[in-house]
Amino acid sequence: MNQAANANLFSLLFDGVDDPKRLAIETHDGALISYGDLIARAGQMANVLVARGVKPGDRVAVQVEKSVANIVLYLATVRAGAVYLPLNTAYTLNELDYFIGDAEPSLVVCDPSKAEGLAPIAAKVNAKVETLGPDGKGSLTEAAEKASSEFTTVPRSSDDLAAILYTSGTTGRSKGAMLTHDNLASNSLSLVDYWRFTDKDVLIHALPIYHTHGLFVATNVTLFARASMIFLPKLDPDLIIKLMARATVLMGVPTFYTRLLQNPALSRDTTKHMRLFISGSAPLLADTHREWSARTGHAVLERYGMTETNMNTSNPYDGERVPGAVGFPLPGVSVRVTDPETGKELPREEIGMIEVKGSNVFKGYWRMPEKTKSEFRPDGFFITGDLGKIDGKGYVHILGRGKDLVISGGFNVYPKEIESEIDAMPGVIESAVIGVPHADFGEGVTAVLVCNKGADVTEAGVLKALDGRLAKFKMPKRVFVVDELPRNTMGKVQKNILRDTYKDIYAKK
């Protein structure tokens, strides 16, 4: 099967590799993995997946720590024609039960320490369980070491699924966004060009890889450009600043930039070798943007994407990178602002619902045809749920979410899920969970409670009760007890008033 005939993302990424010895990944402990190594390891892993019964179109659910073996598993899954389903490492067994029950994967890959707890959940959908630890060791890699590296990439069409990523809304449970081979390939190739990536680039990769940003943007863009990445397990400001002397690009969430700004070693001198700093996944405060420019001489390039759409807009590579704006629509992507009630397109500078269309936009929600239909306009535009405007110069601004979704540290947090847990606690009458500006996390998850008179409900008590029931990124950073929640004439809680009331609670003193 030649490259032109096979739209499999793996073929598009690797069929044209002219120098297999070219460096692809350098780990934090000095291991060097070439493009040829990646291809061979993906072949071995793909053979193991097939031997475990994974067929084209099957889902492979993965909840493991970041490692090179994890990247190999992603590539192997796609190469075998299966659908990669990454799951946040913070999810509890209670949460995993939903995702695995909904996606019905044929294989679940987890940390060795989680295998026992996950086994009964996987058994419900007749899924096999394999393990992969943070050190890259586990039953999966043990089997892969003995497998052949020869593997014929499974033919896929551009519209076949490559991945499912679960996202949060504000009604109902999480939805699985179905992403095709073309969704991922077209978007990455567009970004390679827009951000001027070449084979000379070295990316500092400190993002998680169960998320669009770290997996699809950072990894796919680097590999398509034949560049290399320095692969770090997590954010380490001291190490990142040291690595800037031989790297060219950093992709991060706002937390990266606020933490790096707290480090006295950050300066124009320590960043002089760097070409580009990119921020996304959550709003970067305009103050952080300005402070970064003043300190380093570099303007952070902020962009806007979603789990369902990959990347939609970006500030320009050449030209003004406007603090608080997310730039222009990427080539091949159309963005418009509409009246949320009528769907009528609004003129520039007017605030409304952001809608997008392009080859980057997902195929729909897994097994939710009615939900999918309701989120698309008849002309194919996807209704993002984000409120914003396009200014007079054509820059897109995101001004809030029509659905009260909270984005904290780059992760979608679904308020109703947290409210349900809090409302079930003794003494609590009702709760409202909101996101308010937080320099590190973009938005801090904040809970406001109304309790029975005389009830012994405290911030510490609520946080203790939630611990272990929710993933850490969903945990409220603050809990407030009030006499009543603000409501409109229809009795609906006015979260906009709550957000305004508590907007400064995380402000730096």
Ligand code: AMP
Contents of the next structure:
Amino acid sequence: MNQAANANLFSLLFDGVDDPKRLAIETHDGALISYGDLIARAGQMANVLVARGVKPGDRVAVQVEKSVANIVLYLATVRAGAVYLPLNTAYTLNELDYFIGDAEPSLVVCDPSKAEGLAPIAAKVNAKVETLGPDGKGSLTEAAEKASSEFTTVPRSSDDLAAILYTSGTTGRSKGAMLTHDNLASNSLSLVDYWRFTDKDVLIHALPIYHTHGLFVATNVTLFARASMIFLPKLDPDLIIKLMARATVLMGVPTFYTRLLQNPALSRDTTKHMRLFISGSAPLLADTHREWSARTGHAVLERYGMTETNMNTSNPYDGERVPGAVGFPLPGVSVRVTDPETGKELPREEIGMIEVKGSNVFKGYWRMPEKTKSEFRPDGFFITGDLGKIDGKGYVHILGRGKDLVISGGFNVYPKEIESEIDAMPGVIESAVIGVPHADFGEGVTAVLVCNKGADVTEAGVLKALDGRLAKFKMPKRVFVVDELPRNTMGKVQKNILRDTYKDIYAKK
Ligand code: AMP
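Could you give the coordinates for the form predicted together with the ligand, as opposed to the form predicted alone above?
Every chain and every other molecule in the complex is listed next, the one we just looked at coming first.
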């Protein structure tokens, strides 16, 4: 095989499989899928894709529930040299109209219940429609079962696209991040090493697979290591704790850890077979980190990544896993912090824009050359949009998205700094600090809290406790207590929703 053929992620994942009988995926209802099965099923599915007219470089847009068949579709698309384009299962037809119009796929795969509604949308770009249900049944698998499993993996160069993932786009249009075979392969291989994955590992996989975390980090890392994963449709704390008796790794968003902590069955004993708990996609509260260590004896390993960059940093496997920090740049990844205005690199401990460079970083935004250009520095660093710092020991800390920065009376207020103060108060579970329009200050610092049931937390009490601990310009002008913070499916607090809810509170009467 020549060099080009080797760069196809599918070849890199599977060419060296020496034991096809080795278990790759086990489902919650007991189905066992070996590496050999995966390869054969990906061959059948790739033949169907080609028969439906999918050519190398074509996009295959997929909005289906998590299932083994969906993973097979991902692998088959890559194997056929096409571009896998997963879409959040929550998207409505109206939203799909934008994504399909923008990506112009040659094939759209959807849940059988959505096929009728999607047909006219797909027709606008001449895309065919096939179905795939959560049970793995549909027109696509029906055809695949009859197809040959022999398929010659389409040669791809490392710079060819393997996937496009649309960013969640809480402000402005959602952008398609173009990810190459090398972006995905190099990052997963680096994580296998950094997190010490081996063929003995059993991963509990309860994440969605339309997002980089569940699709690339969890799935590719497991498959590269020849490990296996237990596929769960969603977070089910009772079942996860039961599975820990024979699993070794859990990858989750912070909500997984807070929900598991609420379960009385979580203990040192029930987690003793596990070797690693990984968290990412949203900030893990330092308190959750400490509580987890106290309850289980395991320090959660927090890492930082994004759709556009795959994984950038990780707390160490052996060294100290610092609560509230996202660790060190992964091997091959350069991270720097710069002045957001001038782009000049800042010294350690100073807060600025996090920029990254490495083979993990995407190729650009789909059909948005100007946007792509404006997000990269001339020396190739990608401007992440995250504000943070690198501390004296080299650990990276994230202080929030740049767009969440509050500017009050001309001063920069970093929400995380205030949230950390508030989160440490008795009775407070978590908080979100936002800026909302204020007639005198431009933006008024506003805190929204979630507290323990029955806790005596009041606005006056919080303000009194903060007085003297924070500079006056950082002090919240109002404090609200709510039952829960709005979150998206990856556990990220949706500050845009909060800003909207409280947008009129400082309006002049
Ligand atoms: P996404 O593209 O949906 O994966 O979102 C990426 C964004 O999630 C990053 O730019 C960060 O703002 C945030 N993020 C990811 N991991 C972490 C983490 N460990 N701590 C804080 N924020 C994180």
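What you see is a predicted model; the values in this text were computed from it and never measured. Numbering follows the first chain given and starts at 1. Heads up, when I say rigid core I mean the largest set of C-alphas that superpose within 1.5 Å between the two forms.
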So with the core overlaid, does the Cα of G468 end up 2 Å or more away between these two forms? yes
